[in-house]
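So this first bit is one chain, no partners, the form predicted on its own, shown in structure tokens.
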Amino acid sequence: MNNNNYPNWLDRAVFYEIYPQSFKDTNADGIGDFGGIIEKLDYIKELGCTALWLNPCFASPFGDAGYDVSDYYRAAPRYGTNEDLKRLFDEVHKRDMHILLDLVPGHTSVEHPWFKESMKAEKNEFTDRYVWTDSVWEEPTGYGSLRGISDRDGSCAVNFFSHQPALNYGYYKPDPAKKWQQPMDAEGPQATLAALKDIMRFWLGLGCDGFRVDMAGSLVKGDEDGKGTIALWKNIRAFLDAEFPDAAMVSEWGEPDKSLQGGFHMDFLLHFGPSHYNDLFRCEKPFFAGEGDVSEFVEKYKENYEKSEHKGLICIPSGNHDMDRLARTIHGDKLKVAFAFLLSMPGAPFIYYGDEIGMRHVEGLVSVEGGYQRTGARSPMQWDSSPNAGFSAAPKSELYIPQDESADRPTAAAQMADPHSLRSEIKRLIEIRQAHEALLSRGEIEFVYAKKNACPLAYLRYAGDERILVVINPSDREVSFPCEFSPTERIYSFGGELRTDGKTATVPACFAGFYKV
């Protein structure tokens, strides 16, 4: 990674994912909008982010909420215009805050009009900017394909639902029996690259900072060990180095070692692949439920940390549109102690629109827009306690996902005002992480204590002369470990206090503490 080129502002960055049709709306059509981005920036400020990443919002059909994209080049028009997301942008810079676009790099919605052109059977400027196969009875090995849809004879891979074509990178290697494989530096995948790059330029030149890309590690196919897909974006962070050295890049890609090596400067945790992410919120008996095992993540993370050259730009989501609510697992004080490892870990924190006022999973909806089980995840944001808790002035049945009726749902006004609510307690933490070199995403740490089926967890954050103990017990017992650090100062605690005699720490049940040492 080029670290000459990493914009500074994202070792301060705590980033706010914004889901833009659930959030605000402003014109009464029960969709939200950029004008309700716009309007409520100054909430997400006065919380302590200091950037958004905004999920989708080009011109699509919404058969998968946006991430099938038919015009790379304009906004949704149920958001607003161009013009509207681009006083976006400078609403955002003038509270000093960044913003990324989320990019869809690996596939288009079949709506989209260099599918249309690929479809057709003679040859022209898009017929290789997909991955078709030269024979309608032959599919793309691994992967499902669109098939007997055009007089175009062959079967077109698909990325993800089987509306979403495969946009053409080429082959890793190449079978030479299968001739439509084609090689990374043929005319199709180098037009494809090149496209990817004008569209890029595009966005970054009207304002936006940088982009959180979707299935980054997915465009190469047949790739061995993601060697191909790397020096694809290492060909992508040399064109930003020339143009464009401020903008931020952050993979969806579950491997930090790879996409840090192709030139992003963070790397996502996924709730899928080998992370064990799942395991500290979402599964059977999550370790922040306090019932759960810590140690297996622990030791992915280690791993990925020693690969990544102690980089630790190794991002942890609260949530995000294709998980299950955070709060749907875990309850009470114990989301408050899950916020506290969340804002104390290395990388950037990234917080789901709602996961800091404890929003609710709504269960049994119908799929809006290709959401399935994700849709209870996407519902409108709770503002008040005014209809549609001020998320809308559309009727209730027009609204784009129904709202949780719970007659004591969650509102950010009735937070705000509650000092020890958790909004109040994660703006805290987050306070707290900005004081403290040692906490920002670039410091280092070392997993103190982490063993299977056990409590507390701890680790030491540190940079310079700071080091800063992280202790973090979400069962419901008083834990002990053994610890020789002495704590000289509390920064933070919640649920208690830490007690020590230098060999052993007694921790307290649903704690968490900082202490300098």
The other form holds:
Amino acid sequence: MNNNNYPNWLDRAVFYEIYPQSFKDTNADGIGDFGGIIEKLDYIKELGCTALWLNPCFASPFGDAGYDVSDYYRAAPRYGTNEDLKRLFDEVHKRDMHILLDLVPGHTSVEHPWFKESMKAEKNEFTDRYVWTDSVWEEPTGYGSLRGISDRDGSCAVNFFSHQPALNYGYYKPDPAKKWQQPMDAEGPQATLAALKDIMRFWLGLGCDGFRVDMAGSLVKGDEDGKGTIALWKNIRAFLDAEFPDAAMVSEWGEPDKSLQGGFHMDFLLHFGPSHYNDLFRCEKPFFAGEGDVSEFVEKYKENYEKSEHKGLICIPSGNHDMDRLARTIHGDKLKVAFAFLLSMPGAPFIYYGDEIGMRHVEGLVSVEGGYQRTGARSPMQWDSSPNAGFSAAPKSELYIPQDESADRPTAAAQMADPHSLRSEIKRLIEIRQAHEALLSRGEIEFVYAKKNACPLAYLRYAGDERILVVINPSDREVSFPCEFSPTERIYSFGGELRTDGKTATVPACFAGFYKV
Ligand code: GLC
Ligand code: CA
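Just the form predicted on its own so far, so send over the form predicted in complex with alpha-D-glucopyranose (GLC).
Below is the entire complex, every chain and molecule, led by the chain shown above.
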């Protein structure tokens, strides 16, 4: 595929994202834990997922749900110990599955000892660990900053919330008039990079299978077209090739043409960036709600697909901890049609916990741990009909985030018992994907029909001798499209049957079908 080591298990991988706080609590403190994840591994495996991405689980004051790390080497006590996490790795591997941790290389918590040291007036080992100006009256342009809280005279750039100081990987082209802007090869940035490698070494050594990398495209400053950051990741790629050739890397970047050049195996299409991902599920008229437009998404996808030259995978998530729940905008059978798309596209699919049962966005919540509007997508998993939907034995008032209170809230148990549920459909779709080479991560794609404001969406997936026509119609109307293929075998269909006469195909309303051609 390319010159960097590629973990072959990615070809068949279907990922499941776990937000550890909200998955399963085993000690009745209202917060999910490693033990809970271990308890539910069989549930994830039964669904057909082969790999996990775990949101940050490291020591943190949790001002941004753990994306503000205060000790990269220690599991957050509320989830368990490093030994418990190691046990989770082992249990995952016992089931032939893989697990990615969430690496936050761009910033730390203000409580990280590195930052405390770097705030000191006297020069020390950590003075240049973060991006500081040399006067409190000067702020780093283009970034927010932390000012007036240190003895050190300077403002420190922040990456996200104002309590997340930016680690210093240097400036791509430092402004000579601003001495504090260091080149990437200066001592400070190089020490930060070395520290990052040590962290990766530690967790990969303990048995994790790789990382999802937070804000991967933003490490080098003053780097609009990403050249510096790509070079930085190439350097890390060389380190991984030498020491951990099996490690799998997926970036939160949203620009596969850049991230894959940097040596990532996978990049996400996201709710931000140029991908038009939101057109599908999260905008005023999402395509999968039945009335929207898919053509701009497809145009951009094709562009990315070509530019990425098969260097790696473009991954489309059902959602994540930063977006509204999928079921906020897509309802009923349309969710099944949306998953037929997600599970028949190239790249490794990512299912956000709870999306497999259509968990709803919980509206009107007060922000929890820096979640703000994201809080509603982070509510505890609904397992069954017992108190707190089986998430926790804590009193309801002590749950990490309040749950969906509706009487008809979906649960995993009910959906597992119902062959017509969303979860059962997803399970079927994963089985079908896994049984067909053409549908796997690296099968090719060619779009057959994707017209402005029209349905259906049709594409061909192929590998070797196998060619599969996928037809997706989320609209409430029967539609047709010019189609010269003659299906020889139906592999999957939901919502009726495709009719073809060698020239035109007629597609039922709210339908998804896969056919060998
Ligand atoms: C990423 C994470 C998000 C976090 C932010 C800052 O976008 O997914 O949850 O708040 O980075 O680390
Ligand atoms: Ca707990």
